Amino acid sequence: MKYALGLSAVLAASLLVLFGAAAAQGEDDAQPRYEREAPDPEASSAMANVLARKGEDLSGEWRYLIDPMRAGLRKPSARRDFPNDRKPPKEELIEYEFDSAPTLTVPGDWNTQVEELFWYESVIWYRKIIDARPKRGKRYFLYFEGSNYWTEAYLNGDSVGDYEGGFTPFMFEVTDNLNRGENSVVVAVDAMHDAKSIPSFYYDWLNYGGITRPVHLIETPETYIHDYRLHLEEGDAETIVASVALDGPSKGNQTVSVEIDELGLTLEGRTNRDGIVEMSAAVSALTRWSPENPKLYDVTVSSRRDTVKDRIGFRTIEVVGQDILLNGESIFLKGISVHEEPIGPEGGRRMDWEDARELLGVAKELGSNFVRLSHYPHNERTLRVADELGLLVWSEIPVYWEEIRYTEPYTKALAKRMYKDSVNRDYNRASVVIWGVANETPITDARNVFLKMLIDHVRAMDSTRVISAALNKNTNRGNTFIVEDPLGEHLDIISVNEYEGWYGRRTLDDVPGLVWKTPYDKPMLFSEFGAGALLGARGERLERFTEEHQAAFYDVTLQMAEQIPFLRGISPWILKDFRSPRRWHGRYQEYWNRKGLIAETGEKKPAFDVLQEWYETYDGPASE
């Protein structure tokens, strides 16, 4: 379906958005949800590796009701008691019914499933009836891989929890709420962002609303393996370090093991009173994970009554001076930026295994060894496919642009909690080597304090990876750019978004002569550069939105890149055209960002070949 909406659909969608926005306003226009408390950044995250857990996948058709004025959240009543999914006697007035409501497919966004909902950003209530057979001695959790943006879940009329953040997993225990037989799961999803949100009001991608990733009903023992983390340390010998965390009444003083049969390795230890054990052992004949050889080992983590299996690669990543070292060897990151949209004419936020392999397969065909997964944590399947394909990953949370409330305690707590949940989910993914903390944020004292806090928070959780942020160009003196953002003091890698020849007054012919400097003795990445082009639009080299202009932009930018001695990688913007409400040009954009090297349908533009050829021949200044 092509969403060049007809007038009636545009008006309908616009009214729904306006109703939602109006409901969000009040004395405090930053609070569309009601009486919110700041999230606890230290609260336990969702269990690790849901894909290996026993349970029921709740994917499929869910009934839905549109609530543009948030009536079910603001003023609940018997007439609109959505959470209880009531079936009243005939004489009682009730003004909703899930049984006769239309359906949406979960996982999936509502924007691309229902034309009239394409621009909708308010509340939708989902409902699914499930049949359950809970067992004694077991625990049960509703696990959401992702739901955008704010979610509250109810089971049989009882609220089991709420969560803010559209791209990280969360779960609610429902052991005491689950009935034997029929159960009603009702979920309120609010897609609207506000001034306290991350991201805030203003961002450059379509805000796909809905339960966009799978939902599971997970069964565990009373005491189960909640988390486990493995990584490789170097010293006199290669050492695998593992930690395991149990949750439940018997979590303390329990024997836990980690086995990697291919290495002949068994780690065994006993948990402390908090249910945590740390173990390590030297290994021999270990094959390190790398883009050239993405070796993954079968790992089994066991406790008295629980077992979880995973596939994990082992590698090291560090920065020494101006070099990025993977497994002790200097590497030039040949990358591409990627949004979470599958290849296809509709866009959308659903990303299954096949979609992830198709999208990242194009990045491999390009010659990439690296992807920047912008601007939020991507689907867990995407990270696991990157593990399989040998693609290094930059993962980030959407601390994006200038409207983040850097001094707001709520927003600070939210950023820390988002990163905790992201690190918890992806710690065991060998592909993830860079945590990104921000994109194009203004240089202010408040922003510097906020991002320094976030950097320290991430380092405390994960010392096995390096940290960067996508900065702006900073000081411009003639043809020289000086990257001197004070945040650079705290980053491992200096990264810059660079669009000379597309934005600004310089032409393509000016770009090869531009000079880059930085006071920091650190490697630099071009975390973005690019130019828009509509597939099939032909014209002169300097004619914007033509394939010729985009190809020429890549040619001159790569010439410039070759002259920067401390440049250690690039991730151009972007692999595929993606939807954005900020792209208004009716002839070339139609609400698509056209900077992709491929169109939304997967067809390649000539710039794809320019970058592919450069990747085939250039290995970076470290090899010269």
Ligand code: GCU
Second form
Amino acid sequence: MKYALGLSAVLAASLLVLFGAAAAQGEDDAQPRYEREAPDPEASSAMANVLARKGEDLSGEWRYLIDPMRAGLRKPSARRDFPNDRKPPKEELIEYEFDSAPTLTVPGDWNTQVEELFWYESVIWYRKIIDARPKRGKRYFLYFEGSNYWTEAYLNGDSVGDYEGGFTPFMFEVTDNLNRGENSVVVAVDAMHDAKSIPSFYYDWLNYGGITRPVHLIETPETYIHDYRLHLEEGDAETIVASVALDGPSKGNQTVSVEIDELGLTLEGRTNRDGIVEMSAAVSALTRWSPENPKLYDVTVSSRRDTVKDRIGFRTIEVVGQDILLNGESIFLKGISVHEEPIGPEGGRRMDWEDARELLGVAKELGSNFVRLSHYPHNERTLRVADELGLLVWSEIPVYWEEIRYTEPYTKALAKRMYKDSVNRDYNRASVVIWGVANETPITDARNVFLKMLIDHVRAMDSTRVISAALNKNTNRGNTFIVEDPLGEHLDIISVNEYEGWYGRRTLDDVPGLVWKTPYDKPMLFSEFGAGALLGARGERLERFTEEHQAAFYDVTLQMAEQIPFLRGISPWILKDFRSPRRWHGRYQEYWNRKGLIAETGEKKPAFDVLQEWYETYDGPASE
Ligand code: GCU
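For the form predicted together with the named molecule instead of the form predicted on its own, what are the coordinates?
So here's everything in the complex, that chain up top.
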């Protein structure tokens, strides 16, 4: 018996192992992409100011292969087929060939370039042949301004790195892989989001996939200026503080300088052994950057063998009680929310200089002094255009809605890495005044812990800006809303998305009488409010999706806004209609979110005029 028992026990144990393994395997399979290392939140970000660097822009036509089952990723990186963009002997069987493949334009999403790819969210393999003349004593980097959502790059068959995140820059050093003459660059992009990603797999915009922003091959000296950060400090005198970080074998103990000729300012210092130096000097006759006068200074950062030029504005932003002060003056943020999608019938995830100037030019025409660049870090050109036009910016990473895995170590590391790369790229943009850490994330203990961690992380990287989050309305008692989200304790500005009169049971006539309160002695923004309207759809004032309804929604909401003494700004949802798979209505939407004040073609709806008139005369609640 003993023996028999033993046998059945062994059988049971082995079945358990078998099912256990299957279950484990099953769970692993839940991840549509093959297991990947958690991002390193401390890893170095891409070099600052790529647009001013020496190098080759790899924009243009890239060959591509579609790989919906991620077949090309099944083998370990070193043994994958597609990166071996070689010409095999005729007798050898291969079932792919880039030379005879079609082309996609980079930068740009694939969805609006190829009809069959409109809803595609898996892998595409890109290939470009580049000619290089690498020089001794120089270093070379493949720099991606943005690629959605997960990207792995190969040079001449060897993987040079991978990155997760659809809206922040990354770069891979390729100094040792670059051949003199012809080089094959192969890039795998997987648009799929999953349970651990940021955003997760549920959000209200079209998941535009691909190499959506420009790619550069950058050349630097062996030791180069990797990063530099300047900001204005107030004390007994106005002081410009500059820190510079070198990267390379002789980064230590090197003299670097920061010059602003127009101010007669030359800061000079010697880097420490880590290649870092911080310098500062009082300045006089500085013209501060502001929306009315977006003054930018020509800045030159120099080291022994490298020079980088930039255009930087200087201003201060702070919160005092329930007031927001720009350069020490109280300001009401007359904003509008913006997705990164150019004006035009196709939409798309492409934003070149003229696209950005056209889109933000409409915000200026609206009378805005502020844009919420939702829900992810926008293209660097957009931030630089905001600097030029004088638009204050709220920038955020897409910690969005209820699906974020707050207790997942991978996701915590990813959020920190994403924000590090975002701050690193935009630290010198005067327009950026608010870092947003979340959008409509339901209140749970895990969410509070995660966002407190993220807030501390952002503050530690950048103490010169204020932090907010787009919160849900929470406590509602009759006609009174009390904004008491516990996260508010850690935010400088409490922001709320509110849609009374559009979502929920209230009608437009209920809205002016709504009352808002908060226990926090902090300013509040309406980070969103809005109503949908199809351009040209006419009807009754209360008829949804008509231009009349949208205009009336703005009218009653602005009446309500004027009654809230601690409301210091608004960024209504949204400047322009944008593509979303969650907007199915065949007569009004056709997979477009229609809350824009302008249609995707740029044509204005009547609500645009309602807000524009209000911005002409309203500058915030009458101060007591
Ligand atoms: C939410 C969300 C937006 C979304 C909007 C809407 O507030 O933040 O991303 O597009 O509502 O419903 O249109």
